[in-house]
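Just one chain is shown here, as structure tokens, and it is the form predicted alone.
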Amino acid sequence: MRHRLALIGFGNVGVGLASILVEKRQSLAREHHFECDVVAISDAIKGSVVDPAGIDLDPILQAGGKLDTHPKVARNIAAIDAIKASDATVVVEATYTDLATGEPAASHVRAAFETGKHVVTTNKGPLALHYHELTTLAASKGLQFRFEGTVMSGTPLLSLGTRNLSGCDISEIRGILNGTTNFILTEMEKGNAYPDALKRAQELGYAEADPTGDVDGHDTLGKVLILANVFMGGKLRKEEISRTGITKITSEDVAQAAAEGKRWKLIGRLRRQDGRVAGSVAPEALSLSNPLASVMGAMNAAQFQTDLLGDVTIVGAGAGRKETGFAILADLLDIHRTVARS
């Protein structure tokens, strides 16, 4: 079958996405024989397109992903009422993340199934806050609910989780969650205090102008909520989680530690412990011979441990626009693969 995406969000992750698309077309529809047309995109900012024909995406991609010379550009279509309006089978949301409410993105995961689309999304805020009741409901229609992206970007860590370690009991996940974070720190092994090491992540686009989300260890929390939801059947609330970022760490920690053989990480944790699920964000200085302090600048790891396995890690970027692309493009294919086979 051909595939009709609504892509809802057009920043960053979307305009990735679409690149791919567009570079990738020939060998997707050769090796994979997935193929698509793109029937609606819909940007907070950017406005709105809704073309069952198709969005030809190659001007688009050349005007830098604007979509204001578009004829068919309108700034009072809702992204949920392009979403309703569309004839589309898959909905990738990309918007902005809100870890206090997951809103608007948790309503576009709802308005896309109950006009029966399979979603896929990399917005980390249904999955922390409502991933039960979206899960059930995509079940209850029939539909696809795929998110590869919430967590490490394209790296595969809740494909590894869910498929390659099937089997296993995972009694706790342990990772470096957040680029940022962890680009910091290394930047402060190499000698630069805290200010500067922020300022040089903010200079190369690893940091925002408010870091708070990444420092204060927000982003952290809310892929550790979706691990916990994913992996080990939690219904963790934020409050339920402590967290403390890295602020306070400062460059006599960090030698410190070097001296003792340790190098400070931002580790979002869960375990199971006493029949409940617990989860904490902290830095905690490791030794060197743990495979996650050999984890550098704007890289990403997390470590299952399991019954069968012991210890198993995955390292990979945890951030980037064409890496996050790839996330939603593996997602698609996971999608076009079940769908065929139905």
The other form holds:
There are 2 protein chains.
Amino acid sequence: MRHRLALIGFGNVGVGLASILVEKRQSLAREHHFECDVVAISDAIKGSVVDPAGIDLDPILQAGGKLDTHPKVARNIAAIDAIKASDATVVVEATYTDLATGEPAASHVRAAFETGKHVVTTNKGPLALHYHELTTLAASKGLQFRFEGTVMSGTPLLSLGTRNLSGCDISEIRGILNGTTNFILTEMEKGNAYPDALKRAQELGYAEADPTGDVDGHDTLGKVLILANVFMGGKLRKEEISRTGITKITSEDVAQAAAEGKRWKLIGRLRRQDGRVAGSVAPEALSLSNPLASVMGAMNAAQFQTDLLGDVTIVGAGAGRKETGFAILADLLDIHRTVARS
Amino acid sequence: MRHRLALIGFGNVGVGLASILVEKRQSLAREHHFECDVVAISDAIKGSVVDPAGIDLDPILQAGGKLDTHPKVARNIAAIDAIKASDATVVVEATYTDLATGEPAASHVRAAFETGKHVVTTNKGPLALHYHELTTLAASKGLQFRFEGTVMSGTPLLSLGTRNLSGCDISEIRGILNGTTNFILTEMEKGNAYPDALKRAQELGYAEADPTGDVDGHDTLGKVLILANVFMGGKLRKEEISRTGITKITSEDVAQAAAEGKRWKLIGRLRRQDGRVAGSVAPEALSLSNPLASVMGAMNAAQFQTDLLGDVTIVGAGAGRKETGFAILADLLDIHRTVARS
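Can I have the other form now, the form predicted together with a further copy of the same chain, not the form predicted alone?
Let's see the whole complex now, leading with the same chain.
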């Protein structure tokens, strides 16, 4: 089966996906009968290329993901028009996350569904803020909506919970959902003070120049909202989740925890209690016997507390170009399997 | 959709499944449209009950899983005849594992396929020793063959690798696949000598009176064989896997590893190298920064090394009545989804 993709947002993640599709073209066809053409690429900075005959990705990848030397590049096609006009079967939405509004991604997703296209996204905004509207719209059109890459990049946390553990009742989810803050806490355990640890994270590209989104827990909160929507019935509003970042944690706190056989981690947590769902983002000093405590550096991890299996923990990458590109590939393969069957 | 189950082997795991089916009857129907009747139960010790109208599980569970007070119990129906004669749609094979021959489970699985029934099993023997024959037979009949519970009980290691990570290349798998030995090593870290740690494991029911199968690594080797069959093309024979147990590990070894920031674990390992697959079972002193090192007590864990995602680790229960019962439920739900679609 041959799919037609529109790549909306062609930064790190979109380019990462493109290189995976080129590298794995033969094995995907051989092992999964999965074939695809990219029929549109649209990026707010790089411009747009639309070609129903299929875009050759090789020269674009050789140009480092830039589109400006492509013969068909256009500056006057907005992403939303590329989505509506293209004959894509699947829209891959990988623009930058805005957790205040969910835009422009939410509009991209809506436009895709309204014109009959499946959607894969790595953008946290639409999932944190518009989950019910968008899943309802997809269902009403008989379309697929996948978003594995919104939490823990390609590490299959969402599909583990929704599919593999679907016979269990999940009473609590807790996790290290932000790699930047986990890297900073790991550096502090090596003896670095918070400002030095942050600086190192910025030098390595883990933290942005303005690190607020990570260190104050906003990014983790967005992921907790997504998990609440997917696993806990989505009755939780953003304002109901308490949020504390890691900026108040001192070298003394880290040393004292170590002396008690513990380790600070920024934990996003959701818990069912008394028929309600409580959510929080806060640093916690975990016992070293907790599998989450051993997750170091930029790695992520999450733990499902279940009725039949006890705790199930998954540990893996939380970010990265290839890793998030893989999240999209996994979602595309899931759509492929579902559509091929129906 | 209503399934008809034959439960072959009605020990801990079979009874565990029966109690889950009773407890979750309503939520399975509501959330998954899954309904089932148990039309046959057969156990070498407890006897057999065959009833196409469906067996009421409540009085059997109230009798602690015993069948002898059931009005239809028969002593002269062998499991294989119950499989052939029953009108079950799915055979659940949960007899005791024999890693030398795979019997009688392999014959049960064959008989099920030959009479047109899907199979779920938690028995390691058929998977370790007869994988290709049985998967080929199932495929030739268009039947489902599921065995999540053979490795790490209900912790979804097999479905994680075969489905969620299916777009990745897996180059290595390593894991703590036996809870008994991990419990003993954990006890030794608390300062207990090997004989005392083993005695404690026996008192708690983790280790058998003859602990050889666990402590000499035979059980782990069986699981490594299953993983080789499922993930590495199955070109590995039992004799090609090196095997060392934990009986030679001394308190001094444990203390020395601790002094070096390490921890002994019995690791089952499979690795692709130079176009071949190498397998081993051996104790390894792991760095504490390895997520496998923090897995304590009777817990299990496994790590996939992949091309696109790096290392992905799953940690969870490795045994238990409810936990292995859940493995069967997860497999039944997967069959349900597949059959309902086709």
